[in-house]
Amino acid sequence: MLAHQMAMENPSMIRAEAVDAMEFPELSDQFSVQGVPQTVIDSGKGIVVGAAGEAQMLAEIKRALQN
């Protein structure tokens, strides 16, 4: 998963956790999970659904941080 790779490369700036949507339905509801994988950025300021490339992930991170 790209988010985990980014966290391993930048541990002081990025934290990543994997959560099984079926085991934690309350989190799935909270973040309106519609597909997996779903990457939630900064508690929902950004969301990427599906397998994303690095460019797409970085663009969404930048967008989320601007809000």
Contents of the next structure:
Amino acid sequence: MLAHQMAMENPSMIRAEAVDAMEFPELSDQFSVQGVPQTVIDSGKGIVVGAAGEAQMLAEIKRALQN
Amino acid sequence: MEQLLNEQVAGQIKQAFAELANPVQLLFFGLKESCDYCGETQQMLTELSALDSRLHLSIHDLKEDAAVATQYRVDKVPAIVLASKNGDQVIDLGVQFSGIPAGYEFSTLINDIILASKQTTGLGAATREFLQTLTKPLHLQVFVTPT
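Can you swap the form predicted alone for the form predicted in complex with its partner chain?
Below, the chain from earlier opens the complete complex, with every other chain and molecule after it.
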């Protein structure tokens, strides 16, 4: 999983969690998850809907960190 | 209880684990009550860790081992934390699963274990450079369904 690979690159700064949307519906609702996969960056600073490639995910992370 | 990983699947995993290099630690967090998938997840991990001596499993309870859960930032169950192991030292890799890793997520777990063991991420140079220079914590939550 891309997010997990990213965490392994710098575990002291990055934490990546795969969340089963069905088992944790309250959390899914909190981030309006309607389809999977959906990546939530820093509790909603950024959201990536659908499977994203490395470049797209990186761009979204950079965008989210600027907010 | 019936085996969750049948002989064929176990064989395939063993084959995939042939490329493991360094020891990997899996930390399981469950809860005795009100946890639908804790038993199944724990059993799956027990069967999985029995397939290769480089794979280590520790079992924790979210309530009884609250300090360990806090250390690894686990707040829901079942949860799995992936770490690397160097002697007695367990090194958090920031990789976590919340919920049972069934179906496609099981493949994700297997792949994560292999990457962690080989201590490589397979990411491109530009991505790695950016991530390694992060100075603020970054939290990624990937919502999935185990189908």
